[in-house]
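There is one chain below, alone, in structure tokens, taken in the form predicted on its own.
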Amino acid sequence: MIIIGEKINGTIPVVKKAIEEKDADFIRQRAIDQAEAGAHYLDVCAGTSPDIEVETLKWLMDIVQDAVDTPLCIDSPNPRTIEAVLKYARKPGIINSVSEEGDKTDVIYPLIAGTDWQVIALTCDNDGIPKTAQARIDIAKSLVEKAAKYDIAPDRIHLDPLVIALATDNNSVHNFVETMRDIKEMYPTIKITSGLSNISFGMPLRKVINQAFLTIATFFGMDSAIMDPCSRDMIAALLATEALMGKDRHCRKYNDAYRKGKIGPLK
């Protein structure tokens, strides 16, 4: 599983406060903690008003890149913001994100053509998130076909079927899995990703819901996830799932994580 650390995001209250107070030490420690916990990429999202988003995102990028070598996942709903800050990235990572909304494909795809950058592609358009799996599959096909025009192969795309909150759609996970399986059948090398916590909005014990979703989605073929790599319970659920799937030879990763105190009760 490719882990994209989610903890440097201005929509999180403590991160918002750190951004407003220019608390670089707080951001730096969040980067270090996630990198040491095993994150493969670190998502950086300003979550601020548009007029200061570029300068805020650059500030976050500089702090994180000075602290760790982990590549970035540059996160903004505005493709022009990503266009403005991409030159400050010191190594290729992931763009978060592209979709069929507005002119996002027209901006992002040319930006990463001929590079090693990867991209998260969301199955939504100007009408929002489709209710049916087929509509999401149709958007996925369009996104992949447009990427191909810029020689961006499916293996550089992390396709997010956009799981709906369970509290509002009882078939949410069924639709996610159906979309994921059909897309993988069409594009075997594409990566499937998810912002895990979306599933649990409006529910009590959100961490429990998130863990269960991570287990199900991993079993059915999800390749990456935007998640908290510092959550011992989430990492335990992931490692246990991979061991049960036969992806952890002799359960070495699971047992090693336990021996090193990365999972299990705190001692």
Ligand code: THG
Given for the second form:
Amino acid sequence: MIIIGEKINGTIPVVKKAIEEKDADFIRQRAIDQAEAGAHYLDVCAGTSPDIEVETLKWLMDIVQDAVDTPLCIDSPNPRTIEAVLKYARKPGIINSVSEEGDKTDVIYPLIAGTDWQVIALTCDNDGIPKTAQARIDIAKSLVEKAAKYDIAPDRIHLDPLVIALATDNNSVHNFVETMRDIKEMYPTIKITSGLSNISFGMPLRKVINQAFLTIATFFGMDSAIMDPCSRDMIAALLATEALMGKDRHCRKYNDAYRKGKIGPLK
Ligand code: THG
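Given the form predicted on its own above, produce the structure of the same protein in the form predicted in complex with ligand THG.
Next comes the full complex, and the chain you just saw is listed first.
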């Protein structure tokens, strides 16, 4: 599993406060903690008002890149923000995200053509998130075909089928798995990604639901996850799932994590 650490996001109240107070130490520690926990990319999202989004994102990017070598996942709903901050990235990472909304692909795809940047592509358009798997697949197709025009191959795309809260749509996980299966059939080298916490919105014991979702999605072939790599419970669920799938030879990763105290009860 490719882990995209989610903890530097201005929509999280403690991070919002750190941004407002210019508390670089707090952001730096979150970067170090996530890198040490094994994150492969670090999501950075300003989550602030649009007028200061670019300067906030640059500030976050500089702190993270001074602290760790982990590549960034630059998270903004505004493609022009991404365009403005891309030059501050010291190595290629992931752009989060494009979709069929507005002119997102027209701005982002040319930016990353001929580079090693990857991109998260959301299956939504100007009408929002479609309800049926088929409508999502149609959007995915269009996003991949447009990327191909810029020589952006499917293996650089993390398709995010945007899982809907289970409390809103009882069929949400079935829909996610079906979309994932169909998209992988069309584009075997594409990556499928998801935020893990959307599924449990409005439910108690959210982490229990998120863990079960991570297990199911991993089993059916999800490639990357936007998640909290510092959560021992989430990492335990992930390592257990990979071991159960026969993807962890001699269960070595699982056993090592236990021995090093990364999973299991705190002693
Ligand atoms: N898909 C894509 N990008 C995304 C999402 C997605 N970016 C944003 C979001 N969803 C993923 N990021 C987060 C970040 C934080 C939380 C959930 C999703 C979260 N944090 C805890 C909270 O706020 O209570 C606490 C975290 C902490 O303290 O560190 O729930 O779906 N492409």
